[in-house]
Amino acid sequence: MDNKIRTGVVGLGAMGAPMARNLAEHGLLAMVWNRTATRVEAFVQQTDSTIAETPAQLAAACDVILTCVSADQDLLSVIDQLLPGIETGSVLVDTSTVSPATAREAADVLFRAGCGFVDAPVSGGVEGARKGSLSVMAGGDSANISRIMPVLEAISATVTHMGPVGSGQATKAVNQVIVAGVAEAVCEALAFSEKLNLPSERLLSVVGAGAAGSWFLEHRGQSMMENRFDVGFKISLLLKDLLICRELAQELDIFLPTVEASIEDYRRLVDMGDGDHDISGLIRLKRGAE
């Protein structure tokens, strides 16, 4: 264990298991606490960590710590939890996609408690959590980022200061349209295909190869042309993410069509029962699906 940082996660659902278990990897690795125990006593038997009983208790023995949590409440509930345990002098560091607003009231509670706040959300998939190659989009102070540089480098191939606290959460925000909208556009055109009669690899090759080529289709393509949508983030989670982009967008008086347009789509696949499928299950709507 690195005597210097000692790391505590909250949360240890798809993204945080990867990163918590980099974190170790690392000799960063503390203390986790999760709500589901059954998850987290399957974690801590393949590494070097304690459960914490509380997160308060969990607060109390870390320098630094990491949540990943799956909406705003969430993370506001999980800070009230720490609040008791938070030494004076720790920072909190949340991978979780929120809003701006929530990341701001976050920094505010913690700052009062002596303790600092990076909102930091990632990109890079369930892979990319896996790998330790995910994208920090980090806000809050550099002196903050600076302390918890190790914890962020374990966990990422490229950390980025946007700003203050809300940088990073605005920059996700960004992120989630242009994810939206190359799902959009990846899954509407391999529906087209399969109308074509066109064969799958070799069209997955050659557009993937071309300007056509991205992330979702290089990671996706083939998954979703066998109708494999089991792996990856979830559907309900983009939507949660893109309500969030409608709210900034109706803060600045501006219309997002691609934000709209796939509000719409994810909320019929929730509705079809999809919500925890990957993302890429709308290529189902796309072909037709009701």
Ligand code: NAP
Contents of the next structure:
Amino acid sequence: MDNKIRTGVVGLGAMGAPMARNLAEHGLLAMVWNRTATRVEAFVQQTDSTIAETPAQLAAACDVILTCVSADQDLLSVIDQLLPGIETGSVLVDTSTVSPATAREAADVLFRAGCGFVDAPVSGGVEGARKGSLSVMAGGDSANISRIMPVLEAISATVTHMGPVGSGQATKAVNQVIVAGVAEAVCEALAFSEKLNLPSERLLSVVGAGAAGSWFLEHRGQSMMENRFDVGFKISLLLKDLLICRELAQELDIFLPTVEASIEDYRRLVDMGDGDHDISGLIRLKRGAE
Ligand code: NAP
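Having seen the form predicted alone, can you show the form predicted in complex with the named molecule?
Below, the chain from earlier opens the complete complex, with every other chain and molecule after it.
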């Protein structure tokens, strides 16, 4: 265990678990907590880490707390539960995707408890989380970011300081407009290729090798054409992100057509019961069969 940093991870989902695993490999993981106990038990069996009985116990034992939960209210609720154990001088780094306003609210609450806050949403998917090659978009003051840098470096290939608290999340909103737009284009194109009866393997290989190549096509092209939509990145989570983008656009009095079209599509998929499928499940709508 690194003497300088004892990290506690809260939220061992599709992203949190592999991030915690990488922290363990770097000797930085002290404790973990997850709302659903079965998940945390499975995790500690693989990593030999310690389960906190409560978030407050984790906070009391750690200098850095890394959170990775679903949405805004989940983050605020977890912070409430951490607060009784928070030590002055600790730093909470949140890797969930939430709104910039929620990041600022979290920072205010923690500041009053003597704890620093960095919003550090990530991009790179579960594959990036497993490989420790995420791209981190960080918001917060430089001293806090420097303090947690070994933690961020253990989970990522790049860390970019975007500005004050909230600017990491604002950057992630921009990222998600691109993610949604690429998903729309790739799913529409692959559904089109199926109608044209083109051989899927050769199609993916040839278009992926040229200007149409993308992370999404490379990592999800094959699986979506085989009708496999296991997670991945849940449709319900991208819908949550796009609603954040819409809110930010409304504050600026601008309209984001890609965001609006995507919200409509993902709402339909959630209504169809597909909210837990990977976002590549969008191809089902583009095929026009549903
Ligand atoms: P996930 O697999 O659904 O995991 C969500 C985690 O949050 C679980 O550990 C869950 O605990 C916990 N959680 C949710 N609500 C909670 C609450 N109220 N109190 C305590 N714990 C709570 O989601 P994920 O894919 O890891 O995504 C996590 C975050 O990262 C999201 O904000 C997402 O937008 C973002 N993100 C995801 C990806 C991706 O590719 N998946 C990429 C970048 C960013 P339980 O086990 O008890 O349900």
